[in-house]
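What follows is one chain in structure tokens, specifically the form predicted alone.
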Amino acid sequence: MENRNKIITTLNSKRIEIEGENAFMPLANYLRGNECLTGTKVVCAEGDCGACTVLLARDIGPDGKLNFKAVNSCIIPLYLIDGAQVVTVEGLKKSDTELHPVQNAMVDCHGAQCGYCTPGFICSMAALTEDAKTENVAITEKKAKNYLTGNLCRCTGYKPIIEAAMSIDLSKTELLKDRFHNPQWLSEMKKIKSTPLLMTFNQKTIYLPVNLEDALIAKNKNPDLRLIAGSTDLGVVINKGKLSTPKAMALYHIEELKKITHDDLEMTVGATATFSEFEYYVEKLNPELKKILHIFASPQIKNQGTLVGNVVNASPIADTIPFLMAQDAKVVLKSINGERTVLMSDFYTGYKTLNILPDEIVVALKIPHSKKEENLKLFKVSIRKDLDISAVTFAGVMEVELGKIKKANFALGGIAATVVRMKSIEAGIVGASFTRKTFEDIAMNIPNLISPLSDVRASKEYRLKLAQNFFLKFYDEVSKENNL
């Protein structure tokens, strides 16, 4: 099959072409420093703060139109837009004369001083209202600070912010999906999802591969290609200058990653579906989880990154990582000589060094259901309540049996290079009785077992106190949660 050698992609209703080195530049750049579209901002460049954010559709939905989506565009390539179609702020509007009823809203609530931050709110607040119109549900105050947990404003104030969201009429609103619907551009779109895209300049190399079977080829004969995910920790970064891509492969063209399915046993999370999706998924199937994807990121976030992203990125303080390990998740990884499962807590060998062969390519984890007997607990402290970086995070599968602990796997991040399976205290309370002084005398023991560092987020004394608490904690729900 011939590679295609341009990116192509929608901006607003205009068809675009991206050659050369464009093809790295993060998305905010491009909009501004090549298309004039200046209401999109930079500030932090780390995705944190929203002035950033675009609406961004990579899929087409079971109605047959777009699924529009916020997201931060300063840590996304333009590589990760091929095939997509971006509205930004000055898209919204249908004309001239006519703003969209997000942007009325700002104005009438005066919801703007320096407005540096408004774009970035108003496209939040923009895929608010798509959802809440396509789901039909009101948008209440939980509902709009919960979409926009990923935009900051220093100087307005959110009072009036929260105001505008909850003023829109949404019977007066257009869906973008229906405003920008055109066939002819999905019928394109699909063209260019099956068709992979090869670009060179200047020793720089970009591949996205429409088949499996090609990706490993690929890895096979170049082992050093770094394979780009939604690129919310690597695109910082880069912009950092920390880091740079010259040889990326990028998946996101590959329709059998995408997919979420599961059986009777297991769940299985394909390599490129987005936290958002994984989040939707495992609502009712795991709430537990649920309830820490909740706070784990931002909007913005969840819509462009990836839960195995998050897994080869291997963080100590990844939020996900200790739940997979207690739960004895497994990383399937392929290559052109077959494919491998690796457990969780075998996945790590150091900081920042895994379980895996310069050919091979994860391509899914297989998660185990939580069984009906088995308590399942999730915490994580940080600084800030939403989108923060963790201090520690802690995971705990326990299931009793007349008063006797029949299973037990905890792990444990922040507190080492890696995130740590507890094995020692797994081993030492199979069999003990399922009481709080049982877990007093392992809170006792954590300052044996661990020697997490200090740094600017926590002291080593905090961490261990942290470690401490978490097992009693988990102790106190579990057993007031069952009447133990």
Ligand SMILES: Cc1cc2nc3c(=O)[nH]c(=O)nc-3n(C[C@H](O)[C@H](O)[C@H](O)COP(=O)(O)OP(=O)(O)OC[C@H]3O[C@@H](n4cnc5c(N)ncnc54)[C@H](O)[C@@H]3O)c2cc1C
Given for the second form:
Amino acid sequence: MENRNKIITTLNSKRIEIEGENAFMPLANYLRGNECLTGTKVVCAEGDCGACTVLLARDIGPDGKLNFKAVNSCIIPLYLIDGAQVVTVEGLKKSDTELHPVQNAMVDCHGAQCGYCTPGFICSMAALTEDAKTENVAITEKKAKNYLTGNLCRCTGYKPIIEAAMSIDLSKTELLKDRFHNPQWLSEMKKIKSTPLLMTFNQKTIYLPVNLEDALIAKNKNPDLRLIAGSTDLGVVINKGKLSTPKAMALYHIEELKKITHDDLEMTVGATATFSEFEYYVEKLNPELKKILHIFASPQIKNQGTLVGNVVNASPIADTIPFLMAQDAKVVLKSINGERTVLMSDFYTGYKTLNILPDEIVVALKIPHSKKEENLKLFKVSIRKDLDISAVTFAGVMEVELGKIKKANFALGGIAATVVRMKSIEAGIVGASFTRKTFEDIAMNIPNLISPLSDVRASKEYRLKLAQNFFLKFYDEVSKENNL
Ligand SMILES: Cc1cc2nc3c(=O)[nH]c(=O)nc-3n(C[C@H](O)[C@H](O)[C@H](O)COP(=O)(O)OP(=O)(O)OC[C@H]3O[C@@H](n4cnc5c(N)ncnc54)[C@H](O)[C@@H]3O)c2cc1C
Ligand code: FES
Ligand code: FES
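Based on the form predicted alone presented above, generate the structure block for the form predicted in complex with the named molecule.
Below is the whole assembly, all chains and molecules, this chain first.
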């Protein structure tokens, strides 16, 4: 199949083609520098403040319309918007004399002072109205705060902004997916996604294959081809100048890798499924996991970042790894030589080093369901509840039968170079009585088992105390819920 050598995308209502070096620049820089769409601001350039928020529709929903989500344009390279549609704060107004209801609400409720954060808030609120209207639910204070977790304001104060969000009259709001519905563009989008893209400029390369076979061949021929999923980790590292733009391959045009499915035994999460899609999927399937995903990052990051990216990024404080380890999840790796699966607890060989061969790609994660008789508990402690990096994380899976511990799986994050499965604790308590004393003994022994570091986020002593307390909290919650 012949490759394309230019990105084709739509910006507000304008179809654009991007060639050459521009393909590798962050979307925010392109909007401001090349399209004069300076409403989009850049403050932190690392996904934290939300000033650069825009709406991005990569997929067509079941209703045949575009599915707009808020994302941080400062960390998204342009090659991740091929075949997608972007709407910026400028594109929200209906005409030069008619603002979007969100924009009116911000004016009426005095939601801006210096105005620097305002376009980002407006785009996040537009995403909120899009979802609330589609789901036919009211915008409550809680819902507004959840959607605005990823936007920081340093001068207005949040009260008028939240009031603005709650004052939006959904009956007068036209959905963006209706306003920007363009059957001609939708059919072109499908064509774009079925033609591979290959662009090179000096040392930079981006390849967007449209089937897995081509992706595996490319990785075999060029083992240094770096996989890029949502760019919420890589984009930050590149913006900070700690990594030059790598030769990259992104898999989001490969339909089979987007899927999340489950059968009686396990859930399979494809390599490019986003956190938002995963969180939605597990809402009923695994409420404990949903609780942790709810406080993971911000909506913008979850709309872009992937579970597989979190696993391969291999941070010792990644929020999902303790759960995946304790749940005995498996990483599914593919190369042209075939497929193999690796248990999460065998996937990390040291700080950011992995059990993965140079020609392999992670295609999915397989996560066994919790059994009815098992108790799953996931804890995260960070300085702030929302949008903050963990100090220590914990996952525990336990089965108790007739007062005795039948199965115990524990994983701790933030206490070593990798997330660690606490196998010596597990081996020591299987068969023991399920009593507080058993867990107090574990807590007492923790300083002999782990030796966390002190850093800006937490001291060694604090991390030890948290790890000890997590085991007591685990006992207290499980015993209370099960009347044990
Ligand atoms: C503001 C902000 C808040 C955050 N909050 C949290 C948080 O609360 N908790 C948390 O755990 N993390 C958090 N993160 C980190 C980040 O969002 C996650 O780690 C996310 O899951 C990364 O996914 P991604 O798709 O963006 O990965 P990318 O940045 O695209 O890639 C990450 C790594 O995975 C590799 N990779 C991607 N796909 C594949 C594949 N198919 N095969 C092999 N390798 C692959 C890449 O080469 C790279 O090394 C935050 C980040 C930001 C910027
Ligand atoms: S500029 Fe702060 S999130 Fe993008
Ligand atoms: S209005 Fe000034 S930062 Fe929000």
